[in-house]
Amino acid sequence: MLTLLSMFYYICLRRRSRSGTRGEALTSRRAVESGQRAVLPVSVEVEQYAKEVLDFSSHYGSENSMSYTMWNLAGVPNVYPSSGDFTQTAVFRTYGTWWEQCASAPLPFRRTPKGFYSKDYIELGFEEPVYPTAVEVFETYYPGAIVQILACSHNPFTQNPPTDVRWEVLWSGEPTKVLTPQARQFSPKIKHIGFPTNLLRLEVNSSLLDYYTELDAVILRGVKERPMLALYKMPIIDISDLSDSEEELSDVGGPFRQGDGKHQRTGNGYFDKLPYELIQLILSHLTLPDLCRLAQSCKLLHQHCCDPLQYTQLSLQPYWARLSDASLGHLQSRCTLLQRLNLSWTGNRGVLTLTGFSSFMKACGLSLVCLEMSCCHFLNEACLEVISQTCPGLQELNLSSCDRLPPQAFTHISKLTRLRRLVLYRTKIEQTAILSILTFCIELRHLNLGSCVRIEDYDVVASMLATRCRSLCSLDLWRCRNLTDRGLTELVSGCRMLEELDLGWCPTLQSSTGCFQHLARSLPRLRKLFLTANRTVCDSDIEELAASCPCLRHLDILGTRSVSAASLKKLLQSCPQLVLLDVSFCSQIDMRIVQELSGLFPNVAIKKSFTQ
């Protein structure tokens, strides 16, 4: 281990030596070890809150409302200090661990490093650049979700393309429960960086959290003048910097070779001699920046950090500030084994370039079955035109809030007749797009359809996936809003292996129907099921899902007026694994009953949220 770390340190001096004189590195120094700093120019701070929602991942809200949307973000807050469930405030598509539990979740991805954390994230635009003083986050709701906070070099206002583009990290921490769901000023000590900004970035986990947390406006403090900061800092190593030169490799190892001529041993003791599978192992431990690294300490290490059995599976999402066109160069060579991919958040302001990508895809898709590109807005047409071409037995693609793919470019999805998961959630596919690929993709599992507002006819969906995708397990219809009872009927008498549906936000679908009825009697392994903002679901409905679906684990039913408590008493008496239940805003369900319930099914999270 200390041959190894001696080999690291090596190469770090190696390479601030190409980075920096001599004269330089001491001055830097002696700064450092003195604790001295330079005195900041006096400077008026200037106070500015979000000009305009830059990006964002996910949200509750709908594409043509203002009501739990992220652009509420923008402006002056419209609800703090009060606390509680307001409209106007912005709000994320999850919270706790419930949808991780759910069948149509992904499977993790090894190597995710142990201090990433980020599951959502919002970009903001303020109208003048400036270097950051302080951060306010205001949070009306269950706060503790916040765990990254950046800044950006790049002037989103500007006509100007953006060129070095960098991202500097102002504040990070651990995911939180704080212990009251009232409202609260966020604000961390952040760092100093050294250029000024206007697009902040803020990252969020709500997995800790007992419901939704709600943000309300986002301040950002800062001066115009730059803070002089003389603190040294040490090159940093990353997956960007991945050059495997002979001439380090063979120099690296120089001080450690003992003997001369034919006798000459290397000085790593038994740790060659180890069965090449059990280094393997070890190093399947690693991160994939330390894999990197470790890369240029030696050619006995350079092999097998570079073996491809080494990158069957790959998560390039927790460095997406730093991946690049150069960053996917210089994996090529070692994912031809590539079976599940990451590029979620990745390669946007120009950062990732469709020469790029089409190079990567074509030395690594053949053996590809998993691919997550969530809110890659580098994608265009022509990219998704190359994953038909080169990924042949992909069963998993994630577009979510891929919101710029122009609705043409979806057409090419048909190809890939292999896929058994695909998340569409927030995307412009239209109705011919989806239809196309419904008549090919005959053995999908999971689809998720949420929030795509552009599909003109949700009955002749249904009736296609009745039709043509009997094994479907499940289906999220987040906020479509043209599903009728006609189509949901026949969706749940063709599609009969389901387990999980969110109908939340669908208006149209009316109780008096018997629709939601015959959705119990016709779904008998149903899991999960989300009702929400249904304001026509009643008793008869709650009775018949408690008769017919004794697997039931998540039931949302928020807003409806007319469910008793007698009849979701019989349900948590008949669904012994739920686990969820949610009652908010139901007019018949006040906090007295639901501590009641709490009380005899302890079991069961019951959330019923307030509006001070």
Given for the second form:
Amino acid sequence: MLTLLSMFYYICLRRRSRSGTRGEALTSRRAVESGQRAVLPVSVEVEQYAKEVLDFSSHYGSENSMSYTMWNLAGVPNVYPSSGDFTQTAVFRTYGTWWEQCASAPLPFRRTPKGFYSKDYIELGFEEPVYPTAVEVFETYYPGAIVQILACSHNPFTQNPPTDVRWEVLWSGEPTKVLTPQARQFSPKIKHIGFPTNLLRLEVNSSLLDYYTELDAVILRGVKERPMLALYKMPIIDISDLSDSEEELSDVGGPFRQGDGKHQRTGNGYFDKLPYELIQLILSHLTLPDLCRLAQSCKLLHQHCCDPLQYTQLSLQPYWARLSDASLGHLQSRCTLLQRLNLSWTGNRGVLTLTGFSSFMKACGLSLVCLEMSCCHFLNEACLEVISQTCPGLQELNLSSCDRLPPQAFTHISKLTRLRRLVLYRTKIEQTAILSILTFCIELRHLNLGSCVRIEDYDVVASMLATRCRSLCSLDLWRCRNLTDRGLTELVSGCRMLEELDLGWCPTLQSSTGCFQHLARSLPRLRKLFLTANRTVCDSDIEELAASCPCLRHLDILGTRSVSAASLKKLLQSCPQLVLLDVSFCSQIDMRIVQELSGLFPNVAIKKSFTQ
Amino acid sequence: MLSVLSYGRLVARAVIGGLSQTDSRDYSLVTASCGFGKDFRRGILKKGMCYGDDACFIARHRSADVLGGWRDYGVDPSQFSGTLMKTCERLVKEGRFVPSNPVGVLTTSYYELLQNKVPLLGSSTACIVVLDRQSHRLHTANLGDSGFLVVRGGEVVHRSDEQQHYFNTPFQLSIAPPGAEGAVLSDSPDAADSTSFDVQLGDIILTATDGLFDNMPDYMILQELKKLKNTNYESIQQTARSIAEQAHVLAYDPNYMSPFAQFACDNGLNVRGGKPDDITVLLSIVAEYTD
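Based on the form predicted alone presented above, generate the structure block for the form predicted in complex with its partner chain.
Now the full complex is given, and it begins with the chain already shown.
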């Protein structure tokens, strides 16, 4: 019986493997390495800078600007070899772990594979498809953030719709921190792939860095003709394994039914002795692909692995490159108890469609509480309608950087009346839709309207928030260009529970109206305040913050001329929980003062960026 | 003294027009610049082309040649106009402009200045001249008291208008210190004067800050331009230099009745002599486009 089991197990695993098994790949590699140290044919190496930035997850700069925006990564370097905080570079929206420390941050998903570090990405198109031999990235400020480089088989500049889109990892690594923030040319050793590419994707993670990382340019070096020593590559992540599970199910059942029928023993060895909950606990540590593969090993484990209790949280973001309608289809039956779903970054270039998505949401939407759909460009109005219909209990919705969604799609969100967290960073939502959402979603605790440039009058939005969303805890109004003191005053008078407020790059707020002092007095629970690039912030504002906001943890006053060292000292003394203070480009605060303050208050990370 | 009021001037660039009517060739500008800072800093080339508090640039895009100049009024003189100039240059090189809308270049650059983390302060006049290579049209935008002349066959066929709020206070782009917004003159880039006209091969375009026009009347300028025989860079450079030098000399002549003095007298101020000022001259000839 045992031999039968182990034999069968072996057969199953062998059949499960894709064509080109590990054994075959090893053989071919050995053959190549041993005999054929042949001379490579003389191929012309082509060196290209990026032609166009096609997609990205976030950036620091304003839409329609060329300062600190991702579009700067195309073309030749503007800054390199200088180091510093220059406008002509590509800068992501966040760095470090500051945003993860905030209450507005989502909880991490279980089962995130250990090698998946990526937090942001950017996709670049090059002029000519080549077989890559090298990729060089010019990092001009706080380097070390790049964690993965991928190449795509699809040519983004053809008119044809994408078919058979394949992504291969050229290089992956861990986030690092380089000791000095100086510029460097990052050129990791990349794998050779079997197809020509002119579409690269860089994934970054800046959590170890002391300040924003900045990138200047990317070079793709490659050859036009296929190199001789192209080794067959094993797929690293094989979520398409899922597609086998249905076919092989019947086979798995077969041999066991042959059993003598005298006892019901299934012959799983010690696994039969373990309580159900214990096996469930063991399986809860497996990553998703492993869980799916294990489901095909035997009937008992199949039952466990398909148990909906294993799928209360599902993060498909690490597998964005291989997720398709078919994968969702196969997961569907297991996801009836799904509460938290992460589909961020998935589905682009046609691999997920409305059909697959709505079928999945209909199956699992009922218990869904959290839905992360950042950078999901397959979303359209119909998809949002499906969400609003199938997820009545949804409390968290993240549509960050879904910039292809048309404005009318957002009106469906107002049907999700239980919403507590809504992220609309860099979307095209318009005034009427957001007002409608605020009218109905009165339980909102966390709202992100950063870089929502289509909203015409932020004062009206602030007023509506003050009236309807009184339990608002965090609000991100980064780059909201026409919020004035009138709106701000109404906001802080109505939303007394506010702990986090990001008013970075809001040029129309004037300190002389007293709005910042009023803010400080009205929000005693304030923990995070960003007044980035508000040139009017002055000493009285800082002093009022010191007096009224003892819980302050993060403060950003980049770029003001009017704040002196004395008021900062008062602030640091009065706010013992302060851990982040950004005084970059504050003319009265030079490096000497920063060093002095850092010495007196060692728990505070005082940031002072420089241009040269 | 004068430096407080006479802030930025843009140097207009002269573009020399051609002769043929229906020409399918692409035109381009052959340009030279020269200038003098008023503090006897002789044409120091720093960060591109800067003469005293003036700055200018020449940028090429595949569809157009763009020239521009600024004069800085700022508290921190180098930063404001220098950054504005570099931003315009970058806009042009990356093709983020429409040749027929030079005011757009100004507006976008001004907006980009506000996106800089560094708290820039200052003000500047601006003048931009764009030659659309294919259509042979010259598009200009002028904010302030710089000026340009277009000379064809020894005669002035186009000239710019000075934009002033009142005597010696030109229109200017500015970013004021916080709190001083009411006190500091700040004009929107949309207030720039814009013109468009056709040019011919051989047309001479002279763009200059008011240091030139305040010290040299038109007939003197035309006299110098008559000496320009060739369309090569060296001759243009030489002519530009001689014009700038002459203006520089006249500026310090206390008895000379300069155009500035004339205008001052017309406004009730009894003055004589030249006007010591930064002088920047950009001289261009419209020629055939060669790569």
